[in-house]
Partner chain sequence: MSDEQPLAVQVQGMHFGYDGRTPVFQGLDLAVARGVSYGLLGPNGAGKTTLLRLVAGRLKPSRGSVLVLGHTPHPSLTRDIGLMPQSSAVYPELTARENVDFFARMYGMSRRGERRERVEEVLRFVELEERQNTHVSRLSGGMRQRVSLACALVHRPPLLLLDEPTVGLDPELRASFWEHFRSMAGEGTTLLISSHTMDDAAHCDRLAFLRSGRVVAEGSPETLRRATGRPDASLEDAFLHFARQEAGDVSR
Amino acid sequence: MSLDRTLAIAQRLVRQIRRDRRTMALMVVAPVVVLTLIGLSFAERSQVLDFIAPAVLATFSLLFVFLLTGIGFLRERASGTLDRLLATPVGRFDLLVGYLLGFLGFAALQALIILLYTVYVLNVTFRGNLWEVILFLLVLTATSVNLGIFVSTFAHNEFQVMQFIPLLLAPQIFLSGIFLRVGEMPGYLQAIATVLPLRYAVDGLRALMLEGAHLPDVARELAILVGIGVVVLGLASLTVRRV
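Show me the structure of that chain alone, the form predicted in complex with the partner chain.
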């Protein structure tokens, strides 16, 4: 691994995204619109809103970064820049970590905006510490970056990346306890839920945001998220060289 290469890749991604004004705008507008809709529909039932808000935050963090990496990496493959990159001494971990660093800043920014909006505009209960919540979300983001890279190997174009969203995200959204607590689901679905990163993210965030827990209290969720992240990183590193 080389620090300068990793940083160069991260800087390049930051530049590319910053210059894409529409992506920058949508990354803020989309979650705010969704949250507003949810906020309006549960206006009379603030407890339900409290229950759902942490999940929406987690889902957006996961989805946003998954899309950025999935499509970003796909474009590298399709445009030939990946071929060119891999013909340099760059290592696979330089690439993976570079992508991760490049997207972390945007993911943190998005999380901050969503969080402030939910707490101050939608008046969702918030007993936690802002920075702890953001730090927690960044761990989820790391998993998502690697998932995006891994999936991009199996997708040959943008349409196919899109098709992976329902496949990878729908089970997570329905089985991670966003609407129904995991414990209330049938046993076999609970079994599936144990490998879904979103499930631990939702549990952890609820504790951090609603119950006033601190990072050490959600150490188990964090550890599992890191574990899943490492496994996906391993998978992504195996496929990154495929063109």
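Positions refer to the first chain, counted from 1. All values reported here derive from a predicted model rather than from experimental measurement. Only the largest set of C-alpha atoms that superpose within 1.5 Å between the two forms is called the rigid core. Compared with the form predicted on its own:
- Comparing the forms between these two forms, the C-alpha position of residue 71 differs by less than 2 angstroms, with the core used for superposition.
- The rigid-core alignment places the CA of residue 207 less than 2 Å apart between these two forms.
- Relative to the superposed rigid core, the position of the CA of residue 36 differs between these two forms by 2 Å or more.
Okay, that one was the form predicted in complex with the partner chain. Can I see the form predicted on its own too?
If you are looking for partners or other molecules, they are not here, because only the chain is given.
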């Protein structure tokens, strides 16, 4: 892997997204609007909001980052940029890592906005260390970026990217312990839950935010999220192709 080529791809992508003012605005406005509605809905039931806040944080971080990356990478393919890069000596893994780094900064910013708004505006109960939650979210964000890149390699337009939401993300919401603990589910659903990144994101954030745990206490969840991210990026390197 060539570090110079990888960084050059990341820098080009960062400049391109920064020039897209509409995308930059939506990165901030969309999560704030959704979280405000959730806060207003549970205004009289603060204990319920405290319990679901880590799950909401994990879910929306995964969802918004997935959309940002999936649609952004698809646009790179549709515009012919990916074709031109693949025609150069740049390897596929160089290409994907470059896009990962390029998207990661914006995705991390969006996740940070969601976290700070949840903690300081919605005033949810918070017993952990903020910096540890931020680091955990960075790992989740990297995994979400890789998932968005991987899924976008199978889509031919933005509508098809959106269709992956009910296929890949909706089942995770119901099987990740948000509404019903994983241990109380039927065995076959527990088996499916073991490969869902949102399950480990929810468990880790609940431990950090509600139980006052520290990063070493959620090392298992972190390791699994990293492993899923690496596997998905590897699969994307095998499936990336021209439009």
